[in-house]
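A single chain, nothing else alongside it, follows as structure tokens in the form predicted on its own.
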Amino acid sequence: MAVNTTKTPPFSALQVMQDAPVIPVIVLNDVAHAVPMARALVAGGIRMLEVTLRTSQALACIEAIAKEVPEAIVGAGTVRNAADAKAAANAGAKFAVSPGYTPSVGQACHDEGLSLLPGVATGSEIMMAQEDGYTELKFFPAMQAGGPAMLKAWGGPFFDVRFCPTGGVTAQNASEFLSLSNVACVGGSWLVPAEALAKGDWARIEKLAREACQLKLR
């Protein structure tokens, strides 16, 4: 993949997935509850945090969580091809997140000066990926794919690769993963439950993000 950019991303794919235990994977239908969730996010300890591109909101949500609430960093999630890269950017997302990885959107996230995390399920996809330099990568779905086990196996052939499995991913067995030598973090939307969103129940959601704080690696 030829890489032509002047920009460069302000974090690190690894500097995102190292920033806290969990990754919050939100999904977000009115941008009036874009602000208070992420700062309740926030005081609980959580900065960044994957806004999906799986409503007609999300843009805007993300657009005001990046004005408002300079204490987060905010992602985009579901980046699935060159446009929903440079949308992101242009909403001030500072990382993105995909549900799965080709080369085109490799290249849109370079030109756009967003670190990705690429999404891999395979270890056909998992070479492509690192074919274009990627070595910190999303597994997704992480316990559809085959979960802890399939992690610790990749462990041999890929022993130079950090994921953050994402996907069936829950409070009760963020552990187990965690626990592996080649996890940097998980993802997980249980930091944001739809009923805390819908009741604009803040404080629920800054002691989930207190929680997965408290969560370890290894």
The other form holds:
Amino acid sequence: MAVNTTKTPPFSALQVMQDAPVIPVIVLNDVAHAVPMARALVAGGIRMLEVTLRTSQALACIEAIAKEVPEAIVGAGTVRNAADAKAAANAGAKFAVSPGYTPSVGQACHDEGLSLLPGVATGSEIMMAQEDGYTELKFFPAMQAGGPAMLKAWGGPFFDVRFCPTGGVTAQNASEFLSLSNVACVGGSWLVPAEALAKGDWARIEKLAREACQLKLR
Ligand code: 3PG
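Could the form predicted together with ligand 3PG be shown next, to go alongside the form predicted on its own?
Below, the chain from earlier opens the complete complex, with every other chain and molecule after it.
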């Protein structure tokens, strides 16, 4: 399918991937948490923030971060259809991440001016995303779908693809992924623990972000 770009994304998918070693995958249930959490991540060195569209407050949280934390670059995760992409862009998201890939999600993100990291877990999905022009992909769910060994195997036929493995990636195993030549960054929820949000423990989130920034790409 040929996709038509109607707006230019402010950041390319590669820029989204290369800003820091980790893209935090964020679940927010309370809009009051959004701004202090984003400020804590930015203070720790992480600017690209993936706020997942899995709570009723997610869009309001994206909007609050986009308006009040200009140092952050907020994106939407869990973008599953064209309506999600449109809502995310309207809320101020600057990029999108999807758990899988469909041409309609790809087209909607192009139309809305959002770079997209499409999720893939099989060779056929990689080939479909590549047919639509995507060479920077999310490998999801990374640990469950084969982990670092899968990425090494894909490095042969899909030598021109860079991945952001997400799903089961932790502070402990992130380096194993980041040492691979076809990995540009990892994604993970460990930077923003639910209990830190509940307690308003922004210092902990800042520390987790700072530690994540110390992770080294090969
Ligand atoms: C998700 O979409 O839930 C992400 O892949 C996060 O997975 P994690 O909680 O294992 O980091």
